[in-house]
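Only one chain is shown below, in structure tokens, and it's the form predicted alone.
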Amino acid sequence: MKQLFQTTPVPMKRRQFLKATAAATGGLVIGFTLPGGNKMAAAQAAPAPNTTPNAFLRIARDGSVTVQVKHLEFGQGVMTSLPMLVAEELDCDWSKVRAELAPAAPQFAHTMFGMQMTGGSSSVANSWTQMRTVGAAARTMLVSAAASKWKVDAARCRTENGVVIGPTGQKEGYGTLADAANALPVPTSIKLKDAKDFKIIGKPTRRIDAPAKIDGSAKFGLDVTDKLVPNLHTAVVLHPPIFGARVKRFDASKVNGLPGVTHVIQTANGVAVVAKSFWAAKTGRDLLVVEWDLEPGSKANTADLKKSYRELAQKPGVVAKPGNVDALKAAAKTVTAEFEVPFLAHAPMEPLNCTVSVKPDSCEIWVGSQFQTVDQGAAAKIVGLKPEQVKLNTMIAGGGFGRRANPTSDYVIEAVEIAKAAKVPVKTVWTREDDIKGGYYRPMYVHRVNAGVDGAGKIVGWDHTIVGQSIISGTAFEPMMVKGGIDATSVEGVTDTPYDIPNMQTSLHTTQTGVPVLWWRSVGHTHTAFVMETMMDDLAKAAGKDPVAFRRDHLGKHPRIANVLTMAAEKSGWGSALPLGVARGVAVHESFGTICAQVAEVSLENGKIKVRRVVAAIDCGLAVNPLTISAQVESAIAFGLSAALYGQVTLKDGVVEQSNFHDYPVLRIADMPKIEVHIVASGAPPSGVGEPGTPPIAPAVSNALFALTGKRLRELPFKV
């Protein structure tokens, strides 16, 4: 554990890093070189005057520190946690730290995925070494500048709170040293701090972006106006009533002449009305008369899909994990169960939007994108330009949950098409109804499991069949993530279970429905954790064992997971008396490198499920910002509870039946349980936080309901 944080030299190659003159204010800039040309020669050449690289860090003459955050901020707190990594190694004054969202550029690529993106709960994990190294490099250069000025050995100088302190007590602020530091070579080897010396990392830290969000000055994608983009228009699109349908012809006679309406444009997936205001555009869109070619469209019906999925689940599919299922014949007791989970919408609070300005030799976009590299490339193809000719400004987004990370760049491409055809800057806005009825969804799944225990209460075999759509097939990620017909996101959480389960076989039926699907907060773990953790409770009952003890008995090879489970159980008072009509349920699951265990206390009030209290324990490695971690776990529980209690998208003759929060409800404040979050102290590097809190909540509630009523609910959303 300790050696993970020992002082280790981190190489910094000249071909990767450069320092450049801060064009407007002077100071120190640390960033990556721009692509193109002879990379080696470009890296070795001195930066031209007034060059502004895509910088991670800028230190101005007034001592202010600006960190460019390469990931999208959409509620998870990266505009605070990533600057904390830089500031820790920089030894700067935290009150002077600012954060900006970085534009799309290769320099800001994810260190694990090779493209600029936000997903997989990986923002802090992939930035852990990179951003600390940036801060340490700048600190080293500032110390060197001060030592040179004082004519002393740099090794005898130290830093503290934005000041370099010399061997005889001399002091110089970072701001006054920034210009001199900028003239120095970037160090080739950097020593990072030991964890015991951290002053910022690990401390509860208020979010940098909170004041702007409270006073309304924060700029989301929907906040782009003609003050930022002159002559800005707004577009609203009429999309097909069913997925895959196409426009045959349309009549805009009722729209033409409406005050404010300027264009009616057919797109690849509908008809757009462009106007000088949102309301004018929506009014015009609602008056359009469109004849649709429905023949290529999806005719999916939820009832029919359930029936066909159940039938498929009765027989093995493509084997994802081989095992000897005949071992079940020797089981003392077996449990056979079928589980169903529905299509789910993402329903972020800020509806989809994208602003685009197209010129003959350039294109500029303002969007809250989770996939900046993908969206930039897709836009470039539409306008016939190179990606570097497309400037994508990353805006703060009001939620996303995977919807803003679409491999097909659907809403971005649509916005670019409209702006290109209109020949004016356009902000394309989807209403919530547009996205819930015509967006992308977490796939529907059916699981069938047959598992058994021996006389000693140990699992002896497990036969698991999964039926559902692939999120990855047909995307650029397919070569990496679909092997032998198995989409890794369909079976994650089952094939890699930490439980000691001998003779476990998992197979997969991948279906085609015509309904567009996409990752949803915690991806495959959304359904696999529900099934695995409910089955573990069923098997504990069959074995006559306590659910917590039964799980621990099967976690002998994973003490870290057992430790998190134990913490949640102890903090919840597991085994202690509860008021009449209240029961507890437990679940533990690992996803995105993080373990989260939850104990839910549940009652029934007037026939309605009431989740009263949730106690969560989480091991996410070293906790960079405990406040963010607690907030994300609370958010993930609320998100998961919304799905467990209410969430479902159903289809009839290809048409989505839900449209907004009145028929696709989310958890209201009155239904929010009391939540306690306990963070396990860890010496491991940071891992994911945004998603791992979602998978355990549905099975924890299911298990509590079973303890309360003796009735097992295996279909989501719960119906009592």
Contents of the next structure:
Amino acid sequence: MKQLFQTTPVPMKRRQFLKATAAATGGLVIGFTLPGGNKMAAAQAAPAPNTTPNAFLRIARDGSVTVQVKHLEFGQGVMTSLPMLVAEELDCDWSKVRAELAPAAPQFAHTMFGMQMTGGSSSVANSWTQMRTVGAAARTMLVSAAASKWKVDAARCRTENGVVIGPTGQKEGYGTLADAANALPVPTSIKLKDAKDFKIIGKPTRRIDAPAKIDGSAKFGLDVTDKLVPNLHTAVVLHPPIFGARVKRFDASKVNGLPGVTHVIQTANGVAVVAKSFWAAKTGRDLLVVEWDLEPGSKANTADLKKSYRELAQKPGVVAKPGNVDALKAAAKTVTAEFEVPFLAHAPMEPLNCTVSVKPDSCEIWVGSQFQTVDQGAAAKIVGLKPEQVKLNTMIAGGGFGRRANPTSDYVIEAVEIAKAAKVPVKTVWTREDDIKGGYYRPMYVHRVNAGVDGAGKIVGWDHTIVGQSIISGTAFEPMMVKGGIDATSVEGVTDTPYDIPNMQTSLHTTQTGVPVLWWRSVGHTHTAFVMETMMDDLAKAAGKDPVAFRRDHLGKHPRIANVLTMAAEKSGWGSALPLGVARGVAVHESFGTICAQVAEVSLENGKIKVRRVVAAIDCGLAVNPLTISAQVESAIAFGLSAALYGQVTLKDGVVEQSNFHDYPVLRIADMPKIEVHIVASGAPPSGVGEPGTPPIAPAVSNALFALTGKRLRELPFKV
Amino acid sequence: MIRFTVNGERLETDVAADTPLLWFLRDNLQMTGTKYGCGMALCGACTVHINGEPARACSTPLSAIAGKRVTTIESIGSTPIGKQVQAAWLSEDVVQCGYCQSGQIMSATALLAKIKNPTDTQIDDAMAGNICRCGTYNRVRSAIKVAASGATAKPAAPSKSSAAKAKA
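Having seen the form predicted alone, can you show the form predicted in complex with the partner chain?
Every chain and every other molecule in the complex is listed next, the one we just looked at coming first.
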């Protein structure tokens, strides 16, 4: 999403944003005021009352260090990586570091996007300077407190592992210095460490949140109970059978009076059954009779969409990037190909849910949201309050992959509507069927490419047409991210290709289907990398070149990308012999500022594709937590493989044909390839790792299958 | 009245007999460690042990557990194998979002209770019903092997394999 949110980065002026806050329980608390340029956050929410200090850092009298993490933890490891940034500069004892997820508050806005959100693989990148500054400011204040106590020059004190050490060996822990430090002014000049002095950053560090996730004690959004929210009810909603249909009338006579059922409520997008337990609500929903007005609904048929998209692809659309495609006439060889990718559901393991308690002058929400600011604002509108009167508590989420970052706040609004009408606290629970059938899919796309090489094996022209829905159009982000009829997410990864391609034209047909769409782990790169990297393989073949060498020949201006490609090729033993029936394929792609190359080894077993091994190389700038980087690349590959091998949502007369993991299969343990992750040593500022491992896997597998069988697969999921 | 035990505690309930064990645990007992993922025994997030055997709580009605012993993630650490599995899960840094891990650990513990040193194929078979959308499968596999080997985790440093993989 980095490319989408091309808003001006908000510069962090330390003098403006750091402040020490009074701590109710003593200790040192480092909070933030709003940076002056942060207009978006300022407009949407004023500072919340100081009940929970909206602080990034609290050092308690017992020496424990608590970092409030402004991003959603949904697997990517921010509850570890962000505290690592603070702890590095704080010089504290890592074993005393705790992490909490921050509630919605302007202070926690993304430093580049100006609102509190998690996406675009940007959590570490946008926190890199900010979180280290927090740690360094606190350290400076603790040193000052110790120096004035000992009546020595602060410059002659040092810190180590949570202790200030004075010039003559005086020692005092941070905990007992915290109160005195909190009374001091926040330093206006902060010098951050040199990378060569890092002790925590760069060290493989196990996750802080793991212990609570192995004994059932971690509380996800779905785990909100009466203990946290007294008198909590559960709501299950019957959504329309086709997108856009409306409730005409409903009959709840079989539902009313069921044990545990308390309310049946019509919402903007269905009918909710509210009960004292999930099972009662679900049982009630099964007995609900709703008459739908299907007229305004989408009657989309996948078969028809395929046909119409392929027809559209035959002629250019709105030009996203102009080029002289006549140059292709001079090509020695050309390749013309069409590609197709389906709608995809995110299917996070934790189904969507949202808990809401509405009172006359306040509203409180518990939700695993990637879009706190947007969701807080949307909730405020429903209840007629100001955003700052809505307290949004961020719960850890069981995956999300983009689904919890919805510009329309669909699942949050629905929960607020129900809680408001029911006049009791309500937790909405989506069943897996609601999730798979619920829309907000990765859009379906068709690409058509005509490209050619000259006699020397250099690309001479590339004519690329993309057909599919816009994720952004019709949302509040449209003015920012759709320019001249081009949604950047539809073409990212093509128009900004690093390959040296003269005479390249990209055009886009933006379609309407009535099927709601959304970003899905790596957004546009999910399909553009598949097309680009498959085409590069076909062109290498046409040019009679090795696929790695051919790519390198076209990466002259991008040595960093060429380097990652080379690393993956070397580590995989590219060019060496493989057992009979096994072949390799390669792909490299940059997304979210990170480059990832993958070599996949593939065979066919009983007619099924078996991905045996994947060797990945990644350049994500400075590696903050190598354990997380490896884990995220493994994860991104698994996610991309689920889509490449199995994933598709199809529609018949508007009805989604899939409903659960039996007909929307995802990768299981026996399908998981061996994965090696190699991290390029780099001193560049860190970039993202959550998404960039996903785009290369489908083309790497496609290219391996081509090497194996000579048959080119250009539709996902693969059918052999 | 249906009588059974949950984590050693005797219970009797008049909750409707067709209520799935999962929702009884989560809503009635407010024990939320056992997760809902699919409701059709397809994903394994709700795996518990019934009389020591792994079972999907989402598809097990209360009527089916009368007189039986239910063990959940909340107490699996009090068994020697469960404790070993949890330690291995930490040393291999398995979890990501963590939502499926209760079920993964319950399945892994049941496997190791039956087969002390499972082969890859035995691991695949025993863990086939547990979906992880974060793709932690390789670490699940290595953690099961670490737990099987009895090489208790040393939480201070990553294991050799993880460290080697992560080496810049």
